[in-house]
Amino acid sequence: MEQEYYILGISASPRRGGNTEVLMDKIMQGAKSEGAIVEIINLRSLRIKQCIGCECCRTARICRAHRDDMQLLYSKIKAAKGLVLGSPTHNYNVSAKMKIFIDRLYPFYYFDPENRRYRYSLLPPGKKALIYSVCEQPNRENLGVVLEAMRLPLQALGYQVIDEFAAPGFFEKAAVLKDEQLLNNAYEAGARLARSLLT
């Protein structure tokens, strides 16, 4: 059963204690301040293999090609009313870990056997999400397609992406800790996500 106030955070940085993780912590602190139950998953600590496009999950409703740690996340994704995705910008896109995670969400789609172009999400309705990315370059344009690469798959799965933000100009480990306004913005974004789950 879906938990009304459970928010799952997926951090896709390969760097422990880096800017993506610092901002995820702030976002979740904001969500907790509104009474949300939160959990953060750091993808770098999990063994998740890439999708091989076998499409067995279309009927099995779960990936049977791989017995890996993604199996542990499917139930959490179903249960979480809120989802936060955070990725550093790697070559104008999401990190490899985030791309693999997104691709492995394929079991949550239903495809009409008579017309595979017709599909819909098998996830419970009413889910909401927040996405963000950190970029070394100072200009937002240097994020490339990173936010779009997270937003579009979530929307296709029925999520309402209520907020997204970028943090350009940060590279050194945990450099975002020096930007009080950015930290406050991340905290408030998490609080807004939590509040939105009850509306």
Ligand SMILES: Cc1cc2nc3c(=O)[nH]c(=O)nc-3n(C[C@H](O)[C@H](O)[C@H](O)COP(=O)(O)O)c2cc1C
Contents of the next structure:
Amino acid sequence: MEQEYYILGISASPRRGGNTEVLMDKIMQGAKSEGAIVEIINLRSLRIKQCIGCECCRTARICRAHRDDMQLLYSKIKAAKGLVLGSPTHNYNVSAKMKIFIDRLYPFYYFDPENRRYRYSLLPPGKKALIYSVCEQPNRENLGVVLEAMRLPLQALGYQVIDEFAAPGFFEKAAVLKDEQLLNNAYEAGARLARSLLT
Ligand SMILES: Cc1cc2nc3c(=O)[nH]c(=O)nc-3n(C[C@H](O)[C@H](O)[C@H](O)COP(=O)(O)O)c2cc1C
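What I would like now is the form predicted together with the named molecule, since the data block earlier showed the form predicted alone; can you produce it?
What follows is the entire complex, opening with the chain shown before.
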């Protein structure tokens, strides 16, 4: 059952208390200020195995290959009308944990058996998302493809990615705490996502 005002945040840094997690907290504080029910999942504390490409989920519509913590997330993802994905930039891309998480969303696709080029999302319509990434180098190009690596799969699954932002130039653990403007922007982005779920 979809919950109109439930926002799920997926944070994908292996570093506890790092920049990605600080920003996720801010985003969710903003969402909560608008009355949203929020939940943050730190992928680093879950046991999620990588997709083995068995393709069984195309017919089973669930992943039968792994009985791991991803099974807990499937129902949360279905229920949440809002989704926030946050990843540190690792080698111009998402972190390994985020990539594994995204690959394991495969059971949410329906592939037409007559024409496999046609696929559509099995998720309820109307979902909205916010994505962001943090990186060490000061220039946006050092983010590489990290935002695309989250945006494109979410769009393929029917999400409207209503907002995205990058935070270049942060290396030390929780260094983003020194940037009040960035923290405010993160808070506002969370509040905007929450408000957008009501329209
Ligand atoms: C394995 C690894 C790869 C990284 N690759 C990049 C990169 O390609 N570009 C960049 O600017 N920073 C890179 N960084 C730095 C992190 O993006 C940066 O320190 C970020 O603030 C970490 O976020 P966190 O505190 O949430 O883990 C890398 C860090 C690690 C550990």
